[in-house]
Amino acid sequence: MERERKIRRIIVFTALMILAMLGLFAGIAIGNVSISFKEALLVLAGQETGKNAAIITDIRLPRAIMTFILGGGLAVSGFLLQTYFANPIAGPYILGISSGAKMAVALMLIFIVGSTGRTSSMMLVMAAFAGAVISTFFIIMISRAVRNMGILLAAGIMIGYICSAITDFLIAFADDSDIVNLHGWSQGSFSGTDMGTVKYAAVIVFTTFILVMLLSKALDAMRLGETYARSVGVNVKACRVLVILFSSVLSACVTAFAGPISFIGIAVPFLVRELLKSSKPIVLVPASFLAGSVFCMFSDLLARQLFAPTELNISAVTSLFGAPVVIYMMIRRRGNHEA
């Protein structure tokens, strides 16, 4: 049994990291612009210069990282919440957090940007940090009230919808360049990225991605009850602050340079752990984040190519592909609950 898991881990990391290389390289190579797999590969070597190696080194090159970053933080944002609510549908899109984030953002680019004109990558994190962890607080304070997962995930969605409200009435009364910018950047797009918010963002999921890591044998215990780890010497209150501070700042990070993108925090885990047929976080967190790197590289790549030149939003894509495996999730949680 335990050699079989083994050659089934061995798999599924070869797969998602062959799938992550061939993301990567298509979001370099595919575009509007036709350029040749091998020019495309002498441009990253270094050997090719011109009006291509330009769009490879400033436009496709920058978004390709950012996608593979994000969605792979965003991944594990969502696993994390699913830790802590111990429920494979909590993720930062349903529960409202990402919404939370971007009435943050917007509020920062209406009151600071627009009256300022200065404005920075570690801004809008900080925006969107603080809109997550008050979204966050919100659902905590719920959690405790209710133990009905129904009635809490509704809660959540009734979070996400008050936000957009508050974001909807900014956008009414901003200037027409503040809306503009908003509109743009709520759609959820990676469009526009350069490599220095793609250090920004690879400094802050990088470093937390690290952290959680270091944190998954004490997230191992939790998940075998607070009683057990308490027994094991687990500070189960510190434990949880510090999954609720980790996954929102990588679901802030994400929601800062990318805008909401659903679906991506609440389907790849759960795919991730069907593939594995593993709950623990050592092998969960890092599948999760090559999975959700993959899944984001090619729904990105499908908003850029399915309707070249219009570009689509990328919550559309991720919907498309992600919704079904959340339906899926919640007749198969019903099912197990009525046997």
Contents of the next structure:
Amino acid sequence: MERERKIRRIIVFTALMILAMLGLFAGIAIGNVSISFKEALLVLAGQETGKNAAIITDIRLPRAIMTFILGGGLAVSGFLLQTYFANPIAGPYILGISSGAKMAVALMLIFIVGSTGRTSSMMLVMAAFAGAVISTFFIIMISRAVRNMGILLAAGIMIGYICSAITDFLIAFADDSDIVNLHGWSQGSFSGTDMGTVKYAAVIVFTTFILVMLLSKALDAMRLGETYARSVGVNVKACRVLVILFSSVLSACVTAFAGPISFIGIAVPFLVRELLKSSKPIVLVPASFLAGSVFCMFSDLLARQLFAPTELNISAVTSLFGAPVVIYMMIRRRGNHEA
Amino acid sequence: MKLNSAQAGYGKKIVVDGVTLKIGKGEIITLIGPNGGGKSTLIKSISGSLKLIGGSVLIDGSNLAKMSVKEISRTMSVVTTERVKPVLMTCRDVVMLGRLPFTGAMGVFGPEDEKETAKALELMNIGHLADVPFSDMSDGQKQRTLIARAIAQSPKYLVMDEPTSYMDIKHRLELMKVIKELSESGITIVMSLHELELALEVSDRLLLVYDDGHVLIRTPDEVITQGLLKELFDLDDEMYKRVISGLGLDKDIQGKDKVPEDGAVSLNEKKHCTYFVNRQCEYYPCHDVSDEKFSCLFCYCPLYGVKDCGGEYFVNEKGIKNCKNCGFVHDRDNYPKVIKKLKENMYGEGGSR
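The structure above corresponds to the form predicted alone; please provide the structure of the form predicted in complex with the partner chain.
Everything in the complex follows now, all chains and molecules, and the chain you saw is the first one.
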């Protein structure tokens, strides 16, 4: 069993790495302007300049890196929420946390940016974080009052609707110029990413990722519930606060830079758990990150290539693949235990 | 470990009051008392998962309330009644989590941890189940896994709430043996038990937790000779008599002649109540005796080998049926003999204490 798991681990991680490399490269090489693989390689090696080189370094490369970073961040955020609520169907999108972040960003774009005309990545992230924390807070309040997971999820979806409704109100009363910005963004898309924002996102996501890894021992203990976690020396309260903080930072960061993206947060950690046949956080967190990246990169590729030059929003693609996974999860859960 | 007039309870409501007790190294203290009397509350307070309302718990001289969870985890391990539902963890994984306090910042297990885990698995007799997913195990096996987890934590103090729940009689007795071994190796054990016969046998001292929240600390002998069980469980004479005779202690009491007026046991009246025949039992009738002799109260029959019971029986898919002249019949008078037989089966001839 242990041996089998180790082998699984090696296979899964190797496969994920290869897929991630492949995804990154595909994101760079494939696009509306056809650039040969060879040329793309040369550009990456810095040996070619020109129009195609600009397309790659200014448009495709940042976008590919961004999908890699944010996809991973989203999956880890989902993993943390699932740990917190002890429920495999929890995720930033379904619990309304992404929508909360989206509402806060919309508020900021319209009222602050609209009146001052200034915007920065930092402001976006802060606003999204505030929104994410507020919805998370509501969800936690509700989870205190009801123990039923079905109700909690329904409440999360409702919070999501309320936030979306408010966002829509705002859009209705906003200036046309703001709406243009807002609309593309609120659908969830990676288009228009530049290297500057990539750097921001990279710093935030990787820092949080490392902190989450440092928390993995506590998360490991939490698998047997709070009492046993405490009995092996975990400060349960601090751990719970950190889990919520980190997951909010991650989902806020994703929402700020790419808009709300559905289902990666739920489907990916589940699939990774099943693939690895393990629920050990120290293995699951990096695996979820990689798998989230892979899932997100290929979804983005599909979103922009399927009906090119028209771009789909990425949630359409992630929902298409993610939702069936979640339905399968729920059916299996019912089959196995009393949900 | 020392308890100084400890008051345990939830919020401001005191459930158990005024517990003062000094527990020596390697001692076995068992909490007994009626359901809802506060055994679990007291256990939770001792293990530090519930704050005391008043008084203090001292562990090796330092106040439990002031110790960090890390410090506590290196001296004490717990088994609770809480049901856990870990996903995708094998039995070994669960047991190994007991080793977390001894790992580094990332919680990676070393060879020492593997060794302790294997030892705990062996001790609880679940080595063969190590690779079985926790969710696929029976309730009794899960319980044994959680106890193994607590043992793997190499504690000085082992605090267990109803450790025998979900276990069958064989594993209960095995657990009692393990508990004795642990206490001989210097581990102090505080636990609550439902089974009076086990509590009386294994404990050094009993902590009687009454419904109204007061407690008494007595040795097992004192509990019986002072007739304390009657008041503890609010039994009437008839019920108490039955309990005592079920424990196989009525003759002892008669012999010692120490029975106080209140709760005295008289062997002259031997009324039997058919209340103790469970005709719904899938094994009924396992013995060919009349109903007034039959007692299902202490039935563990299908769980032990009765090949040499000396009776005549036939066997169907439900096990042995209609055993005539059985040496280990479910007669309440026969219970001590049944237990003795069980122990012989487990520890070998002459292995009983």
